[in-house]
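Form predicted on its own, single chain, as structure tokens, below.
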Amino acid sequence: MAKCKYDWPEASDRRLIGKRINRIDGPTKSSGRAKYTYDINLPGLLVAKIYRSPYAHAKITAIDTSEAEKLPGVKTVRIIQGVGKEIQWAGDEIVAVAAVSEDIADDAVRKIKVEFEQLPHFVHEEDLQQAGDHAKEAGGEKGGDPDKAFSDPDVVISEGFYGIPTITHCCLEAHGNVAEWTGANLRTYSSTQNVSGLPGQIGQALREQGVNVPDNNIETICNYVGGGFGSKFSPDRWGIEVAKLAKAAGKPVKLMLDRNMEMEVAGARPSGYAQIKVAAKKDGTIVAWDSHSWGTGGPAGTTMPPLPYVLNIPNKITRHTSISTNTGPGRAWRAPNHPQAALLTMCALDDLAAKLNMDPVEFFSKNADLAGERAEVYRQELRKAAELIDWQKNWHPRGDKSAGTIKRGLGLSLHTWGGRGHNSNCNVTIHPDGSVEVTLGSQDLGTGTRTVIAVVAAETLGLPVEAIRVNIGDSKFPSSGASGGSTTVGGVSASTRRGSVDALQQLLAVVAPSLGVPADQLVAVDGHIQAKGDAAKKLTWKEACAKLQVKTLQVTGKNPGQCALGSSGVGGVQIADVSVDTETGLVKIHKMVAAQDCGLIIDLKTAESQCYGAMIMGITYALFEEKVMDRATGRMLNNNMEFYKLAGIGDIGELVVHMMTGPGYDERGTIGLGEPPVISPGAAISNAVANALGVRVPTLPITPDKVLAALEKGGAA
């Protein structure tokens, strides 16, 4: 069967794909030459600030902006939400101000007077009994006959309560935009995950508010992004307001969120809590699942996590309750709903394994068939992760019986994700001087997107990576999808591959007469165009491109397109090795290992980096992160980097990543990796703590007070 011309090179023919390639933008970033949205300072730039609601739930009864408008240096004041509007969270936008300096803008905000009618608020959802009218049934499903399965006298049943709290988005680069009008044209410099899609969103919002601007008149530029993680797909209300301020003032305006507002209003990962009952035969075969879950994503509540997670348990019943709270909006956060589902499922199943007196590796391997067609992949990953952590030597039944107050434990978790490549268009351009450009409207969130594009083009054209110039970050470039759902690498690598193959074929057709060889018998190798099997007949890349004379060759590559260059569905296993001090309650990470598949790996170095970063984020949300809300005021109490705790270098321990590659994996083509490795750390660490202590700390983050409370409740203190 003939191969498709776009197929990825065979393993023996890959010079670059799958190797560890340094990021091409590393020197630019480390030297400070990279320009982020915050670095954009246009001539005559104004600074915008926003008056925000001090109340979690209130109705606006009066607004007076006169004193702010009179302040020297204030250029424009806009009421965003007027009298009669009902505010649903503290920090919501009321009035926007643009001034010649940040200090003046801050002074103007302080002079704005807004009167409110305070309304009752609700900000704590962990105790479902307190939710009252804020709780609404939000679905569920039933499969098989769970009642019959649970009533079997020969099954072992485990029941428990588990939870994962709301955490904020905490991007290193805060949300924000710079807007500049030139006549009827609007240019925005935005910190965004959606370069190609933002002009359409901005245009629609502006037109709905009376500013008639076509989408084609809007350009979005984003050369570098200091993190997004699911929170930067849209322009947000402040992104629309900065454009309106700029139009009203007749000057460019910058509006970047301060850190406290970044943490209060720029989105949060929804919470997830559940009462779960599971059953298994005495040989460890899982037979039944029963869960009632709940959580919040702010005023909109939340949908049910995919429960049970990874394993399709034959007899199951699930119910979910959505809780609306006055806590600010929820947003997608790296693998939406999956960290919640993993924590709830894997902790419940780990407790069941403990009740069965089974080794968790053996238990999950035995039940891997419930994962469907990827069962054997999970078994391979379980074996590899267990080998890397030295499971056979270090694992013990629940409760470290050794002397002393420091208890050691191991815990594991499984996870999954989709990751099919998004729609992507790119232009591959070969110039007569031999230079090569790949241009597309993608964005690099710091994950190595530029490098992946360069690797694919260089591999295809037989050139070094540094010979490829990558142009991204501008909506005027060919449209490419938003960076979400782990879809970017699959999308951009496929469009780049197709464009590069077609461009090379056109170049070979031009060069063929000079070498006296049919175009289909020429190949690009090591900076040369040469005949297959006859290296004597060749031209250097520059000599070959010179045959174009004054013509520049440009080809558009697309995804989707001919040939299956990618697919969907990956899995992974992570194991945590922790110790817990039973006197202080402190948890220490000694080692975490990840065995992860993602199909064909383009750049092994950036793939491993995705996993390292995800495990660090996972350790952070497992042990430290929580959006702490004040019941009395409805305000976030830890909206700063002093009290919103993140893991430091001394909290991480040793991280080991093993990418599952080679036969059985590479044939699937590229599949996204951004999300999956952040899913399991919370569950793996929670299970490791339970293994160490002999009791479960039911909710994240696993803080010292919770450890000590669990020990006291379990009679182990």
The other form holds:
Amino acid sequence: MAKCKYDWPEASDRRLIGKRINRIDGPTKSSGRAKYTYDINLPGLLVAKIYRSPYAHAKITAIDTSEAEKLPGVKTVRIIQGVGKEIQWAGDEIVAVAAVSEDIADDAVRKIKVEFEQLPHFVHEEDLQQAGDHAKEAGGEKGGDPDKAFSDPDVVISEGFYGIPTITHCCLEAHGNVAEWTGANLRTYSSTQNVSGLPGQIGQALREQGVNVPDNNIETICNYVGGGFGSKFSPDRWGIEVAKLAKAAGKPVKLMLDRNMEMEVAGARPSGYAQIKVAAKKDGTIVAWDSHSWGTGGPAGTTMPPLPYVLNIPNKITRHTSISTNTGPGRAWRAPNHPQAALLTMCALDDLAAKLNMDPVEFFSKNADLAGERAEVYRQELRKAAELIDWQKNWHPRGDKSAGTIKRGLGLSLHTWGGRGHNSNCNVTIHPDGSVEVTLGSQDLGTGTRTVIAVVAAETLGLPVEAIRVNIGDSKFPSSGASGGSTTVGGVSASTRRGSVDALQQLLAVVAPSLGVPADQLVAVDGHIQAKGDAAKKLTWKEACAKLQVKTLQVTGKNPGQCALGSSGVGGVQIADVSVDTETGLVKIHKMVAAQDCGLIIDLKTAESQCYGAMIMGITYALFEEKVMDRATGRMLNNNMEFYKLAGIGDIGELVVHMMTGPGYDERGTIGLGEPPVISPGAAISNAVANALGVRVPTLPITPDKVLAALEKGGAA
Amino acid sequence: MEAFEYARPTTNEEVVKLLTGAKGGAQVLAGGTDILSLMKDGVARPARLVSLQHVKELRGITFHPGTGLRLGATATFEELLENPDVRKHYPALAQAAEGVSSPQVRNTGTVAGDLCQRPRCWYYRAGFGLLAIYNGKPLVPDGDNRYHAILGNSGPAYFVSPSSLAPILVALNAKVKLHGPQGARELPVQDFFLTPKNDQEIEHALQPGEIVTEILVPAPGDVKMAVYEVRQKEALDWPLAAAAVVLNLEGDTVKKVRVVLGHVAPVPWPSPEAEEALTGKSVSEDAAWEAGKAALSKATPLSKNVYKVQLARVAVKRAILRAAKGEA
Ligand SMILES: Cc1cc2nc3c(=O)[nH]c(=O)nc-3n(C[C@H](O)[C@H](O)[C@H](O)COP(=O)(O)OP(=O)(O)OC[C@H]3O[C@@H](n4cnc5c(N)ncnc54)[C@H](O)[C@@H]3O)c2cc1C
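Target state, the form predicted together with its partner chain; input state, the form predicted on its own:
Let us now look at the entire complex, which starts with that chain.
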């Protein structure tokens, strides 16, 4: 292929790209100097709290805020949802209070009196039979001739029920904002995944609610985010409310959610359950799929996960039922609908492989062609992952037959994701003193965005990573996409590359006359501008930049743009090695391995870190997480970090990550990685448990009660 | 959290005075690992907190071979763990303290606080009261009772006693010393724990104004002891079931044994059934399992906690085997 001017450097020319580079904001974060929204304390700051519905479904019949208003220190009380409104989930916002301190705001909330007419609520969707009116048909698909395929006498059929419950995002930094008006201008310090997009959303909502402020008067700032995972794209009602409170009070106001509300209303990954039937020929070729899935994402229900997942089975029929519940609304959670699809598909297929007496690695390799263009990637990743977990030695057919009460098993899962880079604009600035800045309205969710930008600019300009100053986290900077769907690395690395290449070209043009070499014969290497093939003709970077004299050089880089720097579509395979105590039903993770591709890797270290983090998150949802809703009260019972269990360091086992790189991978350019590695852990661990026990624990999380119940029903252990 | 008064007395007498003299109720503050969360959640609303931190007579751990162990009320889990006499003569007490698997809680939580901490029932902690009544009906029997009691749960109390130290203290025939407006008194740890029969009662025997001043554990004699807890997570989690065992062996044969279960009933749950099943037997996997089964023979699990019956059996079995092995 002809070289295009922005193309990534050839492998032999990469000094930084693809190496393991420490994140540039590591020291700032670990020393506590990083300022999160929580840390913003402006002069005169008021603190806001919210009176929330104690009922999951109710109509507001009366509100009395007079006692709260009388409390000294209370500055503003605002009704968010007034008399007559129907509340659809416990914890929904009804009245907001801003006061001079958090304690007073809390006291004021306790003095608010709201009367309700309670209405029947529905909060449990696992048993479809009980859903009644809450269930709505939500589509399905048919391909090939499933009836015929299933009735072929030569096929082996496996049927089962599988499920994955609603979990919460559990961001360690709760959702929230600080809002400050200066005249007609609003500034928000927001914990957000969407710095550039937030002002538009806030402006629109405010105008709809009678506060006339143009988007351009709104600035959102977010330098650090303590977790988003898909739950922080919008300002949310509380983000609009805090702006209104600040306006009414004439003072800056901070409104951060309390932990219980973070858990109840600010994050919910929709559940997914399904009754599934699959068929394969005796040689293991998968031929047919039949699924009826259901789930909830709160009042709005759910859409069908992509079933069957990864493998395009020739004869298939799918049907989905969406269930509305009186629970906090669903939000995108890392790879929306994919963990559900992976669990449902990979467990059903693993059961089929077991019924065929086939080794799952062999079974999935054999059927990899159903994955289409990425078939070969999956085969390579299956081989790699199997090697890393020592599959040959450690795998056994369903049911660990060894003596003793501890049974060990291996299980695998496949996943896929898009991850094309989003729209991104950046300014690359070269100052006459040699300093370099890259400026864009992006955000770093802890994924390493800042570092990736610095690496790309440094690589392009022949400078060390430390020489690049990265400015992100302000909506007044050139707009860059929201960080969701694994789109950020692709977007910001491409805009930074284009901007840096152009900036360098302009610099070379300035420098060329003094070196007496045409600009197109100059290159930037090792902190110098020098003639290609004649290292004697050179200037240091600083000397070269001094030639700019008083003129600062600023170039805008864009994505999309000329030359393809990224693409879309990755595979991934994970294998879990677990042991199960058959007397207690406790599952322990020995080891998990991930073989993952994501095109050209900018920073191998932060890429691997994404995978480690995702696997830990995956182990957590596989073994511990679920939103426990109470039938009688309609409330979440485990809305705290005590009963909402998260894996600790001792629960994780050994994690091994292998990034697929080199020829065949690098040419695809950058592709995002935030979502893919979090998709498979649930299915891989469930399959490993089934392999250990000889019986399927049908739903996540795999807790002792469920393991023991499954063993009661049978199992070879 | 609502505003409260904070008092910092230095003697038991002053503590008792401050506890009885407060309008709107006073509560003791020891390590604060529980009371502060109760206050933040609005479950406890004392008008005054009386800190024990500066009361010297409540501190310390001492051991005499003749009389046994004295744990001052405000001795921490960590002090217990680090005490060589405890490790040597009461290894099971150290095992129980080790189970509280957060360094922060072990560093600040106190032994008396561990006995006096309130149940972790999620309905109670959400403000529905210790008996978890909603619209006149108990929430637990038809609700999510996965972590609730499987013994002693005929109602109205369904929560489990949260204390990790209590089962082994009961098994060792320990006593608590209390100090109140009427002076000092002593109670077996077993009698300190009560199952409330109505919403006027609580789960322990403290009278208004009374505090725990000491825990007294008799000299153990020639016994083997162990605790086994079934925990889902490695850290920051509560046992799903636990058992404490103190064994008197004659050769291989069990002459006498105490078996006390934890986290299965509103109080620490001694099991004469298990004791009977094991007495006179030699310790083996089978005999231990039979004792475990006997311990749970009268279990009455609720709708979602049948699994705890099995976990408790296993806890008893493993505690017996661990004790017999003399593992520290
Ligand atoms: C994450 C986490 C995990 C935990 N895991 C376990 C576990 O596995 N096992 C376990 O047993 N515990 C566990 N705990 C609980 C912990 O052990 C208790 O919170 C602690 O022992 C209480 O001691 P404290 O000194 O902090 O008591 P405080 O919080 O100060 O007091 C607790 C209660 O006891 C009363 N009180 C305290 N001392 C006295 C006294 N001398 N006389 C009268 N009343 C008194 C207080 O008024 C209050 O009502 C855990 C706690 C946390 C936060």
